[in-house]
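Only one chain comes next, encoded as structure tokens, the form predicted on its own.
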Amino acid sequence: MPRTRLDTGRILAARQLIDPVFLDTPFYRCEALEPRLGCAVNIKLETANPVRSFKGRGTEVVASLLADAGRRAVVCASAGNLGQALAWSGRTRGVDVTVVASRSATTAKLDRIRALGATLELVDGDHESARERAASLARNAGIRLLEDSLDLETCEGAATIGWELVNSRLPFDTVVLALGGGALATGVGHVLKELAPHVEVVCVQALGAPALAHSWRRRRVVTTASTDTIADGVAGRFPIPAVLEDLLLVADDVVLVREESIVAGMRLLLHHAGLVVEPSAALGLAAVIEDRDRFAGRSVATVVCGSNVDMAAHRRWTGGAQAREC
């Protein structure tokens, strides 16, 4: 396969650094979804862990390596999930964690970061403002800056999901992956291209946060002035060049989905799979909803990547007459 920044040997080694509570997550066929989507749907559930998202796989690798090297402080920018995961991993290894987030981030995520013992700094603006502040803090304090999707630990931690998919007994010919910063997509995509190249890798981004999708299509970094999506976990404006280079090698397609399709995916997961998820976790189903003919008759795997959601907002999105129609 073409060479990405990732290494399968390191990915397997990463499994030895990750707390088993994050590994070997459920992967099962959800037959209740199939009549509504027209294809076999296989769910990889990355929410049944202490931080309720896949991010713990990467932060476990980061915190383990920091502790082994005697480094006791790290800072990151986060929309919420990375910060929770790093706080959890750092706490268990005696690493001090500072998280920088936008004041507009989901309150439930911010509260959990505090509860896990991290220092939380809020900034005006969006996630890109938080990234700038985190980088400044790291320079001034001389501590490790963790940059999600750029730092290989985050990508190779996420890639352990791909290894588990490949080694499962469930057959699938397509995987649909939420695309935000790119760690999940490039990590899982790398493993599939190396070990299961027959599987089509489809990455999914919200229409209201399309920077990386546009970059993939044009084969160069494209930025956007703003984002407008309920899927806060994937709402980036400035793609990382190295991540784009990896994505170009592992993604067979990158699609954009509308907000109403994201909500419809959340409703389906709630009412027919019993899963409460955040909007980013419904991007895979949203892609199927918007293009049923493309996926008809296929066996599709999707990673349900997070469930850190404001419950009042979740009830607004999933309740009412439309929900009963799902």
Second form
There are 2 protein chains.
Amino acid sequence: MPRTRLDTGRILAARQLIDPVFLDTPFYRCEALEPRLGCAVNIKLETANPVRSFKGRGTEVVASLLADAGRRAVVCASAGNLGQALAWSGRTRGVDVTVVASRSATTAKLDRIRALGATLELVDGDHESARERAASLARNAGIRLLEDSLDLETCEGAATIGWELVNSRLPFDTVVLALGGGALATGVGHVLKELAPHVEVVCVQALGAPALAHSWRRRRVVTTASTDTIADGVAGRFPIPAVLEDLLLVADDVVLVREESIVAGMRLLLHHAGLVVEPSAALGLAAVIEDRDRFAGRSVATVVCGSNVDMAAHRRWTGGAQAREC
Amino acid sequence: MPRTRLDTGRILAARQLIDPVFLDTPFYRCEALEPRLGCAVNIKLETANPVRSFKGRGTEVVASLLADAGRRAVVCASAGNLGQALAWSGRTRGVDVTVVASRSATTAKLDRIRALGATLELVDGDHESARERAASLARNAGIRLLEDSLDLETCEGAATIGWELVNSRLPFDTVVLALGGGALATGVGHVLKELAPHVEVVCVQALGAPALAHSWRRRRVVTTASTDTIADGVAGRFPIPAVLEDLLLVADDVVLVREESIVAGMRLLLHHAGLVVEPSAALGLAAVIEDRDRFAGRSVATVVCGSNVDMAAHRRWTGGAQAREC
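What about the form predicted together with a further copy of the same chain, after the form predicted on its own?
Below is the whole assembly, all chains and molecules, this chain first.
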């Protein structure tokens, strides 16, 4: 049993705080993908909800606890999905939400944050600049800073996915998880290691944003000077030490994948599963694509964690000659 | 309370026979669609399952009852979704499935029927020719003929969607339903009229395949000589009298929509909800698009009933100049 910062009792309690629209999401085998991948593929779909990503599970817990405590404001940095989810959860509970994002974040995500009534502040630089600015805003205004993956609500909210996987009737022996800040990976990983320890937990980052993968391998925080990936949802440079500690306890492996594999994963999901996904959500399949031998004959579960993508880019990535062959 | 052929007690019992992978599907408000439609839009998503349509709900009931009765074979005519679902349900219960389809049916659907191990027979002509051939096969072989919309399992299976809508926490005052053979419309309609009679039930057919709509308006069966629509899943010519009787009891209105509205609906669902849908699944939104005034300010629920579509055609329909404006 891993001694992470997470607690399975609290994870079960979190389910009571989360709007049911985010819970008990589809989990189904997608056989049409399998001839291309050489293993059984089971999809946990986190996109069929009002914010089109799994982040609502965590923000529901945060906003619920804030409202109960009479706190009326919160700020976060976000590549887009956390901000959108926090805007949704805050709006229903009368909590003012400020989101700080990089000017270069995905337009579709920024538009939705604004539409949901949050205050959106754009900064130059990347997601790490947004994190700094959000922290400074929170300090100056004396309001709650929500830090993705560091704050336990985000991890334990995401962990409810793990609980649903463990309680499904679908058998699987491997789970492949997108690894960004670490909330999804440590959350789902914690539950699996505690309740289904036979399942191998494989986390996946883009080669163009490998800081947490490198950190996991060297068992110490490694930062990078820049990121270069289309997987905007997982492109961090400064891993959080406490999250790395948890990841070391729950991940059996952390692998890195190429951009073309991420695109190939998106293409497969579109053409053989009928799913529009954002690049981060294709990381799991990308890992299988890059190492079919490793996964051959296994039953893999992957979390399709978001579908907030600029459609023009998605169309570019998934069309063309390769699409006809995929 | 409508005196249809359906029974709410049996509908609840049907839920016990259906693999949970087809039940309790996502139902969520999709605000990003709303500025384009002028009403609240709530999506009941029936595509995130192993056969990518709602038809599994009915075929699970059929295959379950057949297996219990020791019957090992069944044949059906299908435009593709029923056949795929029956193939899936039969396979898990050792029931041999034969599907008869038109040679011009959607390739993606036919491929999946074969992949699921069913015997597929293709006939010249349209869906009505397939229905004739399936009936003759069943007679000659002495096996069960499953007739979509006529056989109560298909209606009562689909009706479980209605039960889930009624038991959700999301408020809605109008439901717009694709109308093909009538199983979905009479199933969901029956439950709504019995348990939520304040909800207006609007059924939608394509102008190019209007037989059941015309029949509903004239209160007698009207057939057509041909069909001409991209909505392959709802393109029948010979309405079933018993189904028409039920439809007369549960539908408040039946409207007809143009092909360009169906395409506009698919485009909106792709670009603003991130959903790939087959043409039939866009009929509900097409009805709103054609009569915004009628639905203005309402809260509409629509069943996204399938996503089995040839992706090249989908790409053609949803791309181009209009997509950038939608």
